[in-house]
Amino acid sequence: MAALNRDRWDLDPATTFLNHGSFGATPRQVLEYQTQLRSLMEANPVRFVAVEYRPLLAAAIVRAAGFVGADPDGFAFVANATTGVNTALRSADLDPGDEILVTDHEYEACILAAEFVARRRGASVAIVPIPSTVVDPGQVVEAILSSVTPSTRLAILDHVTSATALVLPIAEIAAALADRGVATIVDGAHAPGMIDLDVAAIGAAVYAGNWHKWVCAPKGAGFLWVTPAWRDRVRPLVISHGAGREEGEQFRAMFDWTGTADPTPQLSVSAAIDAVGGMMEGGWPAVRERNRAVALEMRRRLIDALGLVPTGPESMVGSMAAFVAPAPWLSGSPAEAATGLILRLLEQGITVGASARRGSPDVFLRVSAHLHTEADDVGPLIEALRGWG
């Protein structure tokens, strides 16, 4: 499983890069396309906005929405998945006494957003405890569903957890929650490009995702998809000229223009889909399969060499694998220890993911695989960690 086309990225060849999952990495071909768009925009910004931008945006929306199984009428570009989750939360109908459900594996920024909105509405946030090491997907499903109360109105759930790198059975969970009268907002930050994604089939009220991670688009490209039943209530965080459109046209108009910004990351998503999918015979299905195989092989080597404890079974692994970091590697609070782990390895030329999660004493080490990664890249990490005790 050698790395494919590693020279297509600008990654530092002196660095062992095992943390694609945090911020992605954009191929040179896509960056060049983005530069061309910026040149077009800066040649005459007025002409670009008045004449050229909207046809480019419409084509980009159709292509991007199709890639994730969304209908374009309910699809919008946003800066990132966190913005999408915040947008949905601010638009949700919540009354005093209502409850928002999250798990303690949820991305911390989204828990904080839920707590902020809950305070403003007189609602509350219930955090479902899930072990650091999960036995099977059913354990997560049971923990979430058993935590639903008569006050639960909304759930915010990762499709792929960030710290623990677990692919959750999100469609099963969303369907069961809907049967209980609970709407689901899915934080799918890692899903596009990692998973064969069909957001409409999941059955969530809202799905937010990122293009800069596994699709490798430029930073600043995320999306928000809203089910038809929610489109008359979801509004962008910034209200601009599109809010004056007639009812029925507002969703598209409001999100397509939220004020002057650089739209080139979003307009480059199609180029990223083409570039990365074109790097392997078999296209995106082959890319996803290959990346998962590399992640699983790195996981096996880390377990065999260091005895690390993985966060879940192989069935819940996508293109990342995470482990509970042993106590001898750590010092300080979990958050401090995670940062220390990252920085200590950076000094040795190795880039990994490491983080803590809400309410847990554990710190998690995470490795990621993409087409610029090969299983042998985990070798320097293993050698660096052997002497840590």
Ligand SMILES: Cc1ncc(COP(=O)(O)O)c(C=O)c1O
Second form
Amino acid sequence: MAALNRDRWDLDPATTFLNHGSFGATPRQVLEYQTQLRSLMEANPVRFVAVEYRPLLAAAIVRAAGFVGADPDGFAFVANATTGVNTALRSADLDPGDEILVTDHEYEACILAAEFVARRRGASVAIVPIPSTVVDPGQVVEAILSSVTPSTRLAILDHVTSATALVLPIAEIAAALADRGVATIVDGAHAPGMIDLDVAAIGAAVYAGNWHKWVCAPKGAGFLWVTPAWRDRVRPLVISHGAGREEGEQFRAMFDWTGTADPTPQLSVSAAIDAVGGMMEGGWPAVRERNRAVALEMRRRLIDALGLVPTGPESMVGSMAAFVAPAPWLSGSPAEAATGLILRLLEQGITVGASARRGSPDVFLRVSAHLHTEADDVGPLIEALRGWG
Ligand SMILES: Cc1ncc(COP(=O)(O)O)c(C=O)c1O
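Return the structure block for the form predicted in complex with the ligand; the form predicted on its own was the one displayed.
Now the full complex is given, and it begins with the chain already shown.
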């Protein structure tokens, strides 16, 4: 059966595409809009920057911020969530002896960024161990809170974990950490478009997210939102003309120009919100609900057919489902085994996510559902894996 709206994407029809989560996928209509913007820019690059860019950017900020419950004054576009998390980390006040808390389900690149910043400040990173298979959200909350020490200043936490695809109770965790004097940077790379977001209500110091994953914007569209108390502190990784402005104006000016770049992914976010939200009656709430239902159905089928062990309870599933990959499928280090799993399935025309996580021997297989996916798409994956033992 053809998937709902499948023909609105340019995805290779010869491929069973079950990894929307890693890099998103953009509907043709949004790419066409981006092409129009690029044509406008290239018709006269000077006019575009001097005249057209600012109003387009201001409108994009208002629309995008509104979609995630952020006030525009504390919202800035960045290239991606990795940039957002790095920006927050490099801007945080950290002294020698301070501790940054992360979990061992956190996206590896962001653990590495925390370790880089900690080393330079004489601080350290404490990695909270959480099992590969989580029983309930309370287990994660308890593990994090019981790891806070008098030296803990900052926590970096995924809203939706990457390898294990678990939706964490981030507002509960951020509030409890704030009570203990710990600021939270949320890595919400997967959250916009997957979860009904109200970033300002979460109580984090900084929330970083992506538009190019679940909102399906062109690649290179991320954001960060900064709580008012941190707006004079958080500065982009690249310092440019905005640094010459008055203190109160710097946040906006510095983030809105970090040197010449292609702004069309960010200027296309509104088009993506409209296009994808418009594909279902009921708009974005219906899209999120449908994608979660498909992810849960694919999960049930994989468990029933192959006896796979999921990484957590159904209540922690968003639009992705992850499983511990059985040992017979793997060879080499966990990172090598994850890449091997992806490549072996790619050869059979099936695209999945697979990755390892810090300090664990486990490898995780992950499937994703968006409007171009049907639960039946998991059939070829089940057939392929059945033969693997
Ligand atoms: C939790 C998490 N953080 C960060 C990223 C990186 O996203 P990006 O490459 O868009 O910066 C990912 C990507 O999958 C992720 O899962």
